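A single chain comes next, written as structure tokens; it is the form predicted alone.
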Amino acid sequence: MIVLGIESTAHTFGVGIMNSEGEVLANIFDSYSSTEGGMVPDKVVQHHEEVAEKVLADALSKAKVSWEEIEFIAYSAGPGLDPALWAGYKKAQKWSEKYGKKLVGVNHCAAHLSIGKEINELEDPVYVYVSGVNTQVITFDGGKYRVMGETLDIGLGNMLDKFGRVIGLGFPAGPDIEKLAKKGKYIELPYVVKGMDTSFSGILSKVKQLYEKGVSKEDLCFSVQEVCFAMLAEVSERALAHTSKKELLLVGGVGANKRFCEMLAIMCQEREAKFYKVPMDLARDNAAMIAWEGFLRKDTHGDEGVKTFWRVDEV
């Protein structure tokens, strides 16, 4: 069975094609970026509309398949940026009608988890899901996903992008922050862990104040990384201890940060657990994971419309 997936929850429009054996046949995407202003919704929608047909053509070419070989279309129904979700859903509807394919709407967060578990061949991990708007520690129990802890305000990825704008970086800011951090030294910042939950808005406010007082970009980048990643390492370790699980899987775009991976790997080694991550092309927002999640949900999901605030623990 061959499934085509469509991703459009935020700045990335992607088309991915996978088969039922878990093989990625194509994973093509094009992402909106800007030197200022972050994600401007109408510009994101314009971007998605402009690149959609080319991304589709490139994916079909890469996979060397025709529409006749594709069983159905899976798409990101949510959660995400509402205008971006609608842009992807309209494309999914158009291609569904044109080529006579069933639509299967899936949860974007669940797709991150399932593709990470599949490619790492894991049994029952604790998931650390860190992307733009999402920062959650998740486990699977009693037949559904359970959110053990999450951000109380903004996701870490969004906080890093907002911080990047403060110090004059483009969008997305994460890669540049990681580079600058290598030249910085530690300064004290708020460390906000409340039980299993985290909070990043106070850290953002503090670094704005420090930057205005002349603290260097490099020192701020280093300190933001060290504090925020340590907070997540703490709650992740607590989740492993509580569940007695021995696998920790990091998913989401912030998982590209090498220092974050290093800190989680050290923590796992100290408590005799194994740390796993996802290759960057599958860790970031992508459509191959949507195709795979669609395959897993083909018997329970259909045309789900758009669900902007669809939580993973509702799946």
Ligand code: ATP
The other form holds:
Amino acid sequence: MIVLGIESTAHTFGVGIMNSEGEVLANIFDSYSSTEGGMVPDKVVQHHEEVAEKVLADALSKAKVSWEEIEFIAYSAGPGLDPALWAGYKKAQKWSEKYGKKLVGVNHCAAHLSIGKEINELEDPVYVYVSGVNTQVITFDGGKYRVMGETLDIGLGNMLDKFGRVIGLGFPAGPDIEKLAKKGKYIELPYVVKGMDTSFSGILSKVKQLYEKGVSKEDLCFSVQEVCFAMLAEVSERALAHTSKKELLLVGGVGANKRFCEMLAIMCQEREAKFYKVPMDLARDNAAMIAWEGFLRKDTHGDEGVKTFWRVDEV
Ligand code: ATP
Ligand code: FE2
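Let me have the form predicted in complex with adenosine-5'-triphosphate (ATP) next, following on from the form predicted alone.
Now the complete complex, all chains and molecules, led by this one.
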């Protein structure tokens, strides 16, 4: 069975094609970016509308499949940026009508988790999901995803992007922060873990103040990384201890960060768990993961419309 997936929850418009053996046949995306101003909703929609047909054509040609071979269309129904979700849903509806394929709306967060589990062939991991909007430690228990801990305010990726704007970096800022951090040294920042939850907005305020006082970009980048990643290593370790699970899987765009992976890998090694990550093309927002999640949910999900605030523990 071949499934076509559409991703459009935020900055990325993607079309992915997967078969039921878990093979990625195509995973094409085009992401909105800007040198200043962050993610402007109108511009994101405009971007998605402009690139959609080309991304679709590229995906079909890369996968060497025709519409006749595709079983159905999976799309990201939520959660996400409302206008971006609608842009994707309208494309999904259009292609569904044009090619006579049914729609399966899936949860974008669940897709990040499922693709990571499939690619690494895992049994039952603790998931650390760190992207722009989301920062959650998740387990699967009693037939449902459980959020064991999460950010009490903004996601770590958004925090890094906001911090990036303050120090004059473009969007997304994560990769540049990682580069600058290599030349920095440690300065003290607030460390905010409450039970299993984390909070990043206070750290953001603090680094803004320090930047205005003249602390270097490099030192701030290094220290933000060290503190925020340590906070997440701490709650992840506690989740492993509490559940007695032996696999830790990092998903979401912030998972591209090498220092973050290193810290989690060391923590896992020390407690005889195994650390896994996802190749970047499948870890960031992408549509292959949407196709795969669609395959897993094809019997329970249908046209779900747009669900802007759909939580992973409601799946
Ligand atoms: P979701 O809808 O699941 O929250 P998302 O739209 O935020 O996803 P992702 O592609 O999963 O998108 O993650 C994007 C985030 O990852 C951005 O905030 C970006 O700054 C951050 N990021 C990317 N590369 C790095 C890196 N090397 N280090 C730190 N953060 C990074
Ligand atoms: Fe995402």
